[in-house]
Each structure stands twice: as C-alpha cells, then as structure tokens.
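The data below hold one chain only, encoded as structure tokens and taken in the form predicted alone.
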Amino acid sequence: MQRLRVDLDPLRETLLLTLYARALDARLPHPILGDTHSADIADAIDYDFAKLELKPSLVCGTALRAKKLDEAVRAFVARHPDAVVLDLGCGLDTRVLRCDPPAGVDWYDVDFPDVVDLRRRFLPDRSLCIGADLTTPGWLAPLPRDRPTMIVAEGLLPFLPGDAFQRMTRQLTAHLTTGELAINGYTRFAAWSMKYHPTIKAIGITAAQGFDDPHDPETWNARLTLVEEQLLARAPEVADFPRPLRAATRLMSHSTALSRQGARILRYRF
C-alpha cells in the first residue's frame, strides 16, 4: 500500500502527535482507549512518527481524556438525540467513529482549511466539516442555532492565542441557544509546560495558555456554568498504565493541586 506524504506547519503538525499517541494505545495489551482506526490512519501516513518520542504518559494521557471526552459525548446525545456535535481542532481525531453517533445527530468536524482536506482523505462523508481558522469570524454561521450543542476541545486551549479561546467561547455560546462545552483544561503551569516537553519541543510549538479555578470560564461573559471536573489521576483506567506510571500517577492523585497539573476533564452547561 502506498502511504500518503503530508507537508504541515509546526501548528498542524500537532495532530500527528495526538494521532501517533492513540494509535500506539491501541497496540497495547491492554489500551485505555483502543482507537485502532488512528492506527489504521497513522500507518497509512508516510511521517517519521519516531522523531516524536512519545513517552508512556502522554500516550496514556491522551488515550484517557480522549476517553473520557468521549463518554461526555455519548452521554449528552443519549439525553439530545436531535443534538448537534462540535469538534473544535479536530484535526485526525476519530472521533465521530468511536462515538458512531444516531441518524439524529449532526457532528460538525472544524479545523484548519488543509487540515479538513487532509481529513477528507482517511474519514470521508462521516461527517459534516468546516475549514476555518477558529480565530477569526464568520465559521458558525453554518451551524444550527436552536438545537443542543455538544461542544467538544481537545487539546486546543493552550494553541489559540492572548484570549482567543474565550472570545471563541463568547461567540459560540452567543449564536447557540443550549449545550455544553468538554475540554481537557490546562492550567496555567500545565499549559506553559508544554513548550519544554520534548515532543512538543521538537515540532517547535511555544504554547502558553490555561486557567487554574475550573470555574474561572464563569468569568467569561460565555454563560457558562461548571458542571463536572474530572480528574484523571483519579481515574479507574490508571490501574492499566505501565507500572512506573502507574504508580507515579496513584501518588499524585492523593492531592487535588497535583492531580490538576496532570490532565483533567472540564464540563460546562449553558
């Protein structure tokens, strides 16, 4: 089989990493999340997957707030089956596939103009997409006014520049009428961090962005309401991290400030 060369940015290239990451989850023995169709996608790429040096927690990590991300997701179309879906940065995520969401549903896929051209080659007609930069305005008008939103981002707080991400969140909450909003929720050091890790190091990314209180987005005129903080160092998929992780990660969990500066689940009603 041929394997497709991709040519992204720095920025873009990012999907890689999550992508490799849930691909090599599912060749575990035991995987948190068992995303095979992100392995079937990652060998059909022609990339140096190897250069990215992922280690066991952030292969764990995120498998496990994809899988929680996930469990939000079905959870709110079990209660909405006329619901909308949004996944912001989608970037390769499998997501619509994992969720395999009813008829009733209209997922919306949004990232980059390239990036969604890229996702038409390995996830065609699963999904409605729409190429935009999230910055800038005008991408929602696509989107269904009068309907439950689930509202999904993965991974994207720390990528959007100054105070984007909330005048992001303003604009959604403001053209829907009801919803949630699940992200994975950096804190300010988690967040800052990042730019010294050395997957992220090495792609080039200087990410510099998050929040401590999970009820500071409260504050952000976005009508949002703090529903639910998960978090993962206390989550029961722990027990199948590799041991040395495993354990680091069961120490940590002992307290709140540590357990948040690991990886944690944010759930939003507005």
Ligand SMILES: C[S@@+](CC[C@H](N)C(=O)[O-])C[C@H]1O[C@@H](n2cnc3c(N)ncnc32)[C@H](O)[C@@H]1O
Contents of the next structure:
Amino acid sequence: MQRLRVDLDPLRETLLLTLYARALDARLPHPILGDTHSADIADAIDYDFAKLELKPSLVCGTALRAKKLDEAVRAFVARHPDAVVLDLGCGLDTRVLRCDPPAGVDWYDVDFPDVVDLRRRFLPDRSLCIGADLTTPGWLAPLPRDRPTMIVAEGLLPFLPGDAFQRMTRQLTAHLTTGELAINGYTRFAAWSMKYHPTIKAIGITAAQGFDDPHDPETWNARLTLVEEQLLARAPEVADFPRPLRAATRLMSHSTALSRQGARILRYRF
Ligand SMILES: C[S@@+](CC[C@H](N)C(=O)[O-])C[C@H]1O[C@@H](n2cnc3c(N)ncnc32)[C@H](O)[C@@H]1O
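Can you switch from the form predicted alone and show the form predicted together with the named molecule instead?
Everything in the complex follows now, all chains and molecules, and the chain you saw is the first one.
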C-alpha cells in the first residue's frame, strides 16, 4: 500500500502523536479504547512514528481520556437527539466513528484548513468540517445557535496561545444558547512540564497553557458551571494498564493533588 506523506508544522504534527497513541492502544492485548480506525489511518501515513518514543503512560492516558470524552459525548447525544457536536482541534481523531451519532445530530469537526483537508482524505463524508484557526473570530458564524451543543476539545488547551482558549470559549457560549463543554484538563505544572516530555521535544513544540482549580473556567465570563471533574488515575480502566504503570497509577490515585497532575476530564454546562 502506498502511504501518504504528510507535511505538517509542529503545532499540527501533535495530531499524529494522539493518533499514534490510539493506534498503539488498539494493538494492545487489552486495549482501553480499541480504536482500530486510528490504527488503520496511522498505517496509511508515511511518518517516523518511532521518533515520538511513546511510553505506555502516554498511550494508556490518551486512550483513556478519549474514551471518557466519548462517553460524555454519547451521554449528551442520548439526552439530546437533535444535538450539535463540535470537536475542536479534531486533528485526525475518529471520535465521530466511535460515537456514531444518530441522524438528527449535526457533527462539526474543526481544525486548521490544511488539517481539515487531510481529514477529508481519511474520513470522508463522516462529519461537517470547518477549516479555521480557532483563535480568530468568525469561524463559528455558520453554527446553529438554538440547538443543544456538545463542545469537546481534546489535547487543545495547552496549544492555544495566551488566553485564546478562554476567549474562544466566551465567543462560543455567547453564540450558543445551551450545552456542555468537555475537555481534558492540564494543570499549570502539567502544561509547563510537557515541553520537557521526550515526545513533545521530538516534535519541537512548546506547550504552556493550563489551570489547576477545576472551577477556574467559571471565572471566564463564559456562563460555565462545573458539572464534573474526573481524575482518570481513579478510573476502573486502570486495571487494564500494563503492570508497572498500573501500580504507579494506583499509588498516585490515593492523592487528589497528584491525580490532578495526571489525566483529568472536566465537564461544564452553559
Ligand atoms: C494534540 S492535537 C489533538 C488532536 C485531536 N483532538 C486528537 O485528540 O487526536 C492538537 C490539535 O489542535 C489543533 N490546533 C491547535 N491550535 C489550533 C488553532 N489555533 N486552530 C485550529 N486548530 C488548532 C492542531 O492542528 C491539532 O490537530
């Protein structure tokens, strides 16, 4: 099979990291997410995935947060069969396939225009795509205003500069009437320490945004109310982590402060 060469700048290249983490999870004897579509897409891309040196913690953490965000989307869609779903900074994530929403749901995948073009090659006709820089105003004008909307943003927060994530969230909740925002949270320490992570260093990007208190977004003037903070170190799926990682994660799970430094899912309603 002829594999496709992709030419992405470091900010966009991070989508290959999460794609490959899901692909590696799918090949584990006991996958957490089991997303074989991601494995198929990674196989079709000509890229030196080995340079990312993905460790089991990143593979399992990425698969688990994707699974928890999928659950949040599915639960929202089950309550609102006329929902709109926005996957912001979607990259090549196959969430729309995993969640397989009913016909009444409009699903929008949003990322930079060249990423959206790439997405159309691998995931044609599965969702409505918007090619835009999320830090610029105007991209959300075509979105329906009056339907319950699930906004999901995975792996996006640390890569938007300054207070761009807050501004984008304010614009979204000003445009939309009601809905939920679900993200994987990063503490300030977790976001800062990412730049020393071998995988992020291999890509050559500096990531920096995060917040510690899950209530912080309630102060963004975006009408957000915290519904749930899930500390994934305490998730039952940790039982399927490979042994040394499982033991370390269980140890960490005894401390809320330490668990917060790991993967966590934050859900807000507006
Ligand atoms: C770590 S990847 C995560 C991709 C996907 N959510 C996943 O979990 O596989 C970050 C994504 O955010 C996108 N992104 C970063 N900054 C963006 C911006 N200003 N506008 C649109 N997309 C952006 C990147 O192109 C990339 O696809």
